[in-house]
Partner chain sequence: MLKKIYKNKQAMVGLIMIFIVLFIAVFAPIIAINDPEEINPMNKFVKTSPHYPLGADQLGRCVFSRLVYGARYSLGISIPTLFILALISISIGTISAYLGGRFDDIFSIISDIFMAFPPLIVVLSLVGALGQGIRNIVAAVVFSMWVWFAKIVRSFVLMEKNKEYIIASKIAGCSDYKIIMSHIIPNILPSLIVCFSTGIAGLMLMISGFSFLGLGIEAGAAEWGSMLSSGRAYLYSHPSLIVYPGICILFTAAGFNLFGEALRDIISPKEV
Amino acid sequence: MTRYIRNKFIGLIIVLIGVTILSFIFSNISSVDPAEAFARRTILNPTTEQVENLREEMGFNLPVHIQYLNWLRNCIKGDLGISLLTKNPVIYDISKKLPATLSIVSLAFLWIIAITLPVSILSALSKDNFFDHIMRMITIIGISIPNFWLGFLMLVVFAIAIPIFDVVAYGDFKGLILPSLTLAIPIASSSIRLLRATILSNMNKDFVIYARARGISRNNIICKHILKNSMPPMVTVFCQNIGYMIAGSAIVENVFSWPGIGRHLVDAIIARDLPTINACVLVIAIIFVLLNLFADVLNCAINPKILQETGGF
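May I have the structure of the chain above on its own, in the form predicted alone?
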């Protein structure tokens, strides 16, 4: 188990390095000069000499690989730089923005679990019946709806037509409901289709037939046998979806005026704030790879045969 986790962890470190390199390259190949963008925000009609001085002062005149190595060296020391947009340390801005994103992602994850498990089981047990057909249609619609359109629709219905919620409601639990549902519905819809198919594929396996022959009740077969063997792929999907929600929260946060890290990243991209862009990508990537590692470990705990198949003992 220890060797398995170590190998996974080394692989995730390599992924993180690759993500930061790509982020740094893509941030630096934009046609918009970050030094010029910063100068225009801070100086009225900046001259070419002033822009060049700022570029040299911020280190943007160095080759990209030198900039990356300097940035990586500072990151290892815990220094993510100073934001060109807010003038605050980047790590301070992220520490203020990240909890807001994690709050809606956490509630969205609870919505996904609460919706996916019962609906998937009922759809599988009532295969090709009325309930299954209705849920198939609903989940297809849920998968197809873009987040931004769903968010605007929820605001129009539940904040304007039926004023149950406020249009801007940051700061209390009630304000979490609409943005978290907007994040959860498309992912829950795809998860229902996946878990239903997994349950159906396991219902005709030999271990289920043997359990029925032993006289084990239907509920015990579903809970202790079918669900247990259906969960490993779902654990991976659920953990990946948390990473996807954090990375893709920018659209929802902009729709609901939510001051999270996704919206902060969009503002940094518009302002060409390279230290903030690279730091936000790094933080999101770290969360994503750690969730994948957690999913792998949890799958091994649920199904120890994974270790045998991968030689991870």
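Numbering follows the first chain given and starts at 1. The term rigid core refers to the most C-alpha atoms you can superpose between the two forms while keeping them within 1.5 Å. Please read these numbers as outputs of a predicted model, since none were measured by experiment. What changes on going to the form predicted together with the partner chain:
- After superposition on the rigid core, the Cα atom of V51 is displaced by 2 Å or more between the two forms.
Could you drop in the structure for the form predicted together with the partner chain? We only have the form predicted alone so far.
The text that comes after this line covers the one chain and nothing more.
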């Protein structure tokens, strides 16, 4: 187990180095000259000389790999640069916006678990029955619906037609419900389909026949034996979905005017605020990588057989 985790950590470090290189490349393929862009923001009518001075001062005249190393050194120190838009340190902006996003995402995650588990078990139990057909229809719609549209529908129905919620409601728990549901419904739909298929494919396995031969009831088999064996792919998918939701919050936060990191990123893109774009991408990627690692370790704890298959002992 420790060796498996250690190997995973070595892999993680390689991936993280790659992530920093890639996000550095993302910010450098821009056709905008960063020195000139900065000069135009700070000085009214910059002369060529001033731009060149700035270039030297900010290190844009250095070779690319040295620029990368400098950037990386600053990143490790926690200095991700100054936002061109708000003039605050980027890391300060992000640390202020991230909690708002995390609160939606964590509530959405709870919704997903609360919806997915019972519905997919019931669908698998009543395969090809009325309930199963209805759920298949609903989940098809759920995976095909654009989530920004879903958000607007929620607003129109639950905030305008039937005013249960406020249209702009940042601050209290009630305001979290609509955005988190909007984020959760498409993902819950795809998770239901996946879990249902996994449960059904486990139905024919030998351990199920054995359990049935021991006289254990069908419901008991599904809830205890099959569900436990269907968990590993779901754990991976659930953890990945948290990452997707943090990214997908860009759209949902825009619909609900929610001051989170996704909306911050979109605003930065429209204003071409490169340090902020860079830092947001880096933070989200690191969260995503850590979640994947967490999923691997959790899977190991649930099902130690994975260790044998990958030769981790």
